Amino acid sequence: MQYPPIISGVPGLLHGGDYNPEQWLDQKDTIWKEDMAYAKAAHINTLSIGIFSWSMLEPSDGVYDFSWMDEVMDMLAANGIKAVLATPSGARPPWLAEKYPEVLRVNSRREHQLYGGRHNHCFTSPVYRDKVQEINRRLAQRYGHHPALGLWHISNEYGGDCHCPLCQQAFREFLKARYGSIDALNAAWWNTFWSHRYTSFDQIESPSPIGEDVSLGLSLNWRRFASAQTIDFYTQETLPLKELTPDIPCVTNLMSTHPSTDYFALGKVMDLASWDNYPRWNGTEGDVETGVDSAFRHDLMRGVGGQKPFLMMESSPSSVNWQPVNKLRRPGQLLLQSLQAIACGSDSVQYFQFRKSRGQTEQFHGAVIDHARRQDTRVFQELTQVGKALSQLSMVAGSAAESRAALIFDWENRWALEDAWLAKRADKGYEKTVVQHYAGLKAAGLDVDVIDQTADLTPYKLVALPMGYLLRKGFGKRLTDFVRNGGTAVLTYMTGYVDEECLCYLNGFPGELREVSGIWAEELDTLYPEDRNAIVWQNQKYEAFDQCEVIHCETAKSMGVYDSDFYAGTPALTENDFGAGHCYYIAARTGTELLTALYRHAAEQADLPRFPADVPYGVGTSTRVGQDETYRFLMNYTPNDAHVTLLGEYRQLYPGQGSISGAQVLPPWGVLVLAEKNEGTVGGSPLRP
C-alpha cells in the first residue's frame, strides 16, 4: 500500500519542530534570520507554529493582530519550509477567562478552577466553542491559500474533563440518548444495589468524591461521555477549516495511552494520527524495554490512524525537563529514536522544541537551538545527521504496514478494568500486560497492528486479546467467527467477565468467548507481590505471578499446567480447535519468555510471515510495504554490538548502500534499513524459512 504525501509538495519524510517565533518578536531581525539558517543546516522542511499564540493573535476580545504571523508565514515560504499551522485552543488568554468564566473547568469536587495552565477549559461551553471557531475561521480565511500552509495542527494534547453545570446537563442528554428511559439505565447499571435506583435523569451527577464515586455504570459512562465530548469538540473546532481548506489535512497531537479519550474513536474523525513521543532512554540494557515500549506506542498510534502513515509530532532531541530524572540522550540514541518512528509507520520526525524558551518552565527542555546559539553542539550535529538520514530514506514515505497479527488495546476495556473491584484494586496492570504481549509477538518475528475491539478482524491471521475483561457489543461473536473461519486467537486470564454495561456474564467466564476458548474459568487467584507460581510447558517452567486463574478444559486441550499451590497440575495453558481455527488461553500472568515461545508456536501453526532475519535479544524489527518495495528496519536497543543474520539478499538503504546479505553487526543504538522488491511475496512479506 502506498499513500500520497501528507503535505502536498513535500514528497519525502517530514523533519521539523515546534516553533515559537512570537517569543522573540523584539529580536526578530536577528533571531528569526538565525532560525532559518539553523533549519536549513538541519534539513528541516516543516515547522509547527501558533500552538500557544492566542494572546498574540487576539490580544483582547474581538481585536485581532495577524501582522507578525503574516511575516512568519512569508518567511517560511521564502525558505522552502511548510507550516504546520496550529489552532490556538490549547491555551486560552487571560481576558477570555476573565470575561467568560464559564469557559473554565469545574473539578470533580465541584470547585471552579482559576485561570492557569493549559487545558483548563470546558469542552461543552458554547462560548468557548464559538470563540475557538471564530479565531479558527479567521486563520483559515487568512492563510488557507498561503504557499507555506501544509497542515492544520488542531489544539494541543486534548485531555481532561469538566464537571460544571453545562457538562452535567450534557451528560444527562448523553445518557438519555444511550438508554432511552431511566428504567433502562437502572437495569443496565444494576441500580437496585444499595437502593440507587433513579427516578429521573435529573438526579444523575457525574462521579465525585463528595457524592457517588463507586457506581461502575456511572463511572464507565462518564468516561464515555468525557471522551465523546472531547471528540465532538475536535469535530466542531475543525468545521471552519474543513469548509475553507478542504484539501489541508487536520491533525491533533495525541499522548500515547492517555486515559481520558478513546483515541480509536477520535482517530475515526481525524485525517491522520499524530502523537508526542518521549521515551526514557537511560544508556543501559534497560533500553531494550524502552525500545519495545516505544515501538508499541508507535504501532498503537498507527492503529488509531487506521494503519495509515502517521506523524511523530513531538520528540525531544535531548533531555526533557519534566520527568523525575531528566537524563541526556546517549550519542546515537536520537537517530535510533527518530528512525524507530519511521520504521513503525511515521512519515515525520518533529521535535519539541525548535528554539529553547528563554524563560518559564520549558527554558531547559531539549531543543534544536540551544541558548548558546551554536551549530557545533553535539545535539545539533546529531540532529543534522537525522535530517540527512531522512533525506536518504525519502522513498519510505507513504509506505504502510501490512501486518497479519493484531494486538487489542481497548480504552473502554481499560476503563472498566481500572474501576473493577477485584484482583489488585490499585493497578490491574492492563497496559503493562498488553505491552508484554507486544514484546512476545515482536520477539517471535511478527509485525503487529494494534487495534481495539471495534476493528475489522478479517485482515489478520492471528488476534491477541490480553485481559479482555469487558467485551464490547458484538465483539465476542466477531472473534468467535474469526476463529471459526480459520483464524488464531490468543486469550488470557480476566477475559470475558463483563459485558459493555459492566454486568457479569452468567453461566461461566470467559462469557461470550467460552465456546471458542473451550475452557471454563472458575476462580481467580490474586497473588501477593512476593508470591510466585509457574506454568510447566514442554518440560520447561515459566514464571507465573500476580494473577492465576483456576480453569477447566471443556473442549480445549491442556498444553501446560500449574506447578504449585492447591491447583498444581491443573490446566494453565490450553489450545482449542474450533472450526477451521485455533484458540489459545493463558490462565496466568507470565513473562515475555513464555509469550515469545507461544507466539512463535502459534505463528508457525498459522503459517504467518515472520521477519526474515535471525536477531538476538535487544534488536527490534519492523516492516513497511510500498508500491514496489518492502522496507525492513533492524534497530539495536542496546549499548553493545548486536550480531544479526539476514535470511536473504537486500538492497541497503541506510547507513550504506549496495547489496547486503548474511551476518551483520549493528553498533550500539545502530539502525539498518533494507529494501527488497515486492514480487513473490505474501502480503508484502516473504515467509521466513
Given for the second form:
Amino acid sequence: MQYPPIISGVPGLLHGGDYNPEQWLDQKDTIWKEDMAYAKAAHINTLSIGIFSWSMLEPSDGVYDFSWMDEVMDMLAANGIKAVLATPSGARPPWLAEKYPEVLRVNSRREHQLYGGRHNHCFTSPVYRDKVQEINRRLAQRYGHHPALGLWHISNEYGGDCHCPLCQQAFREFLKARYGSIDALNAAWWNTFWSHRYTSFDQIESPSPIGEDVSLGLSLNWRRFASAQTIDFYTQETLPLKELTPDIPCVTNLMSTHPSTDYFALGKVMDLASWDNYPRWNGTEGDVETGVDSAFRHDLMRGVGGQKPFLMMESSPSSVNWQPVNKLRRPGQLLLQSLQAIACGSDSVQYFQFRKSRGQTEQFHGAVIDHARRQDTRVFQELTQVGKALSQLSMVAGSAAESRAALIFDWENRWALEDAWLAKRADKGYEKTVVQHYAGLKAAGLDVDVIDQTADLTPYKLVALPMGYLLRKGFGKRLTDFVRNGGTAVLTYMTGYVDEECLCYLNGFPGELREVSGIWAEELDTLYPEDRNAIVWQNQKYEAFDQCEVIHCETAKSMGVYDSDFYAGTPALTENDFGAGHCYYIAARTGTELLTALYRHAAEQADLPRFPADVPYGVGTSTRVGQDETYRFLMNYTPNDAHVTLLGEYRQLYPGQGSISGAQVLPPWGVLVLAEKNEGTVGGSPLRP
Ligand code: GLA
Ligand code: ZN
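Given the form predicted alone above, I would also like to look at the protein as it appears in the form predicted together with alpha-D-galactopyranose.
Starting with the chain above, the whole complex follows.
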C-alpha cells in the first residue's frame, strides 16, 4: 500500500523538531540566522512552531500580534522548510486564567487549580473552547495559504480530566444519552449493591477520593466521558482549520499508552497519528527490551492512525531531562532510534527540541542546537548522519505495513482491568503482558499490527488477545466468526470475565469466547511474587507465575499442563479446532520463551509470512510495503555485533548500496535496510505471493 506524502509537495521523509524562535526575538539577527544554517546542515525540512506561543500571539484579551510569526513563516519558506504549525491551546497565558477562572481545571478532590504549568485546562469550558477556536481561526486565516504551511499540530499531548461543575453537568448528559433512564443506569451498574440506587442523574458526581471512588460503572464511564470530552475538544479545535484549510492535515501528538484518552477513538477523528517517543536506552544488553518496547509503541501508534504512515513528532537527540536518570544516548543509538521509527511506519524523525532554551525547566533537555552553538558536537554530527540516512531512504515514505498478525491492546479493557477488584489489585500487568506477547510475536518473525477490539479483523490471519477481561459489544461474536472463517486466535487467562458494563458473564468464562476457545475457566489463582509453577508442553517446562487459571476442556484439546500444585496435570495450554480455524488458550502468565514457541507454532499452522532472515535474540525486524517494492529493516538492539542470515537476495538501501544476500554482521546498534521488488525476479514479496 502506498500513501501520498503527508505534507503535500514534500516527498520523502521528514526531519525536524519543535522550534521556539519567539524565545530569541531580541537576538533574531544572529540566532535565527544560525538556526537556518544549522537546519540546512542537518538536512532538516520541517520545524514545529507555535506550540506554546499563546502569550506571544495574544498578549492580552483580543489583542493579537502575529508580526513575529509572519517573519518566522517567511523565513521558513525562504529556507525551504515546512512549518508544522501548532494551535496554542496546550498552555494558556496568565491573563486568560485570571480573567476567566473557569478555564482552569478542578481536580478530583474538587480543588480549583491555580494558574500554572501547561495542560491545565478544562475540556468543557465554553470560554476556553471559544478562545481556542478564535485564535485557531486567526492562524488559519493568516497562514492558511502561506507557502511554509505544511501541517497543523493540534495543541500538545492532550490528557487528564477536570471535575469542575461544567464537566459534572456534561458527564450527566453523557450518561443520560448512554442509558436513557436512571433505572437503566442502576441496572447496568448493579447499584442495588451497597444501597447505591440513584433516583436522579443529578445525584451523580465524578469519582473522587473524598466521595465515590469504588463504583465500577461510575469509574469506567467517567473514563469514557473524559476521553470522549477530549476527543470532542479536539474536534472543536480543528473546526476552523477544517473550514479554512481543508487540505492541510491535522494531527496531535500522542503519548503511546497514556491512560486518559482512548487513542483508537481519537485516531478515528485525526487525519493521521503522531507521537512523542522517549525510550530509556541504557547502552547495555538491557536495551533489547527497550528496543522491543519502543517497537511496540510505534506499532501501536501506527494502529491508532489506521495503519497509515504516522509521524514521530518528538524524540530526544541526546538525553532528556525529566527521567529519573537522564543518560546520554550511546554513539549510534540516535540512528537506531530514528530508523526504528521509520521501520515501524513513521514518515518522520522529529526532535524535541531544535534549540535548547536558555532558561526554564527544559534548558538542559537534548536538542539539535546546544548552548555552545557549535556544529562539531557529537550530537549534531550524529543527527546530521540521521538526516543523510533519511534522504537516502526517501523512497520508503508512504509505504505501509501489511501485517497478517494483529495484537489487541484496548483502552476500555485496560480501564476495566485497572479498576477491577481481583487478582493483583494494584497492578494487573496488562500493558506489560501485551508487550510480552508482542515480543513473542516478533521473535516468531511476524510483522504485527496493534489494534483494539473495534478493529476490522478480516485483514488478519492471526489475532492475539492477551487478558481480554472486558469484551466490548459485538467483539466476542466478531472474533468467533474470524476463527470460524479460518483465522487463528490466541487467548489468555483473565479473558471474557465482564461485558461492557463490567457485569460478569454467567455460564462460565471466557463468556462470549467460551465456544470458540472450547474451554471454561473455573478459578483464577493469583500467586505471590516468589511463587512459581510451570507449563509442560512438548516435554519442556516453561515458567508460569502471577496468574494461573484452572480451566476445563470442552471441545478443546490440552496441549500443555500445569506442572505442580493442586491443579498439576490439568490443562494450561489448549487448542480448539473451530470451523475452518484454530483457537489457542494460554491459562497462565508465562515468559517470552513459551510465547515465542507458541506463536511460531501458530504461524506455521496458519501459514503466515515470516520475516525472511534468521536473526538472533536482540535483532528487531520490521517490514514496509510500497507500490513496487517491499522494505526490510533489521535493527541491532545490542551493544555487540549481531550475526544475521538473509534468506534471499536484496538491494541494499542502507548503510551501503548494491546487491546483498546471506550472512551479514550488524555492528552495535546497527541498522540494515533492504529492498525487494514486489513482483520481480529477485526474492519477490512473501507478503504479496
Ligand atoms: C513532551 C512535550 C514537549 C517537551 C518534551 C520533553 O513530549 O510535548 O513539549 O516537554 O516532553 O521531553
Ligand atoms: Zn471542567
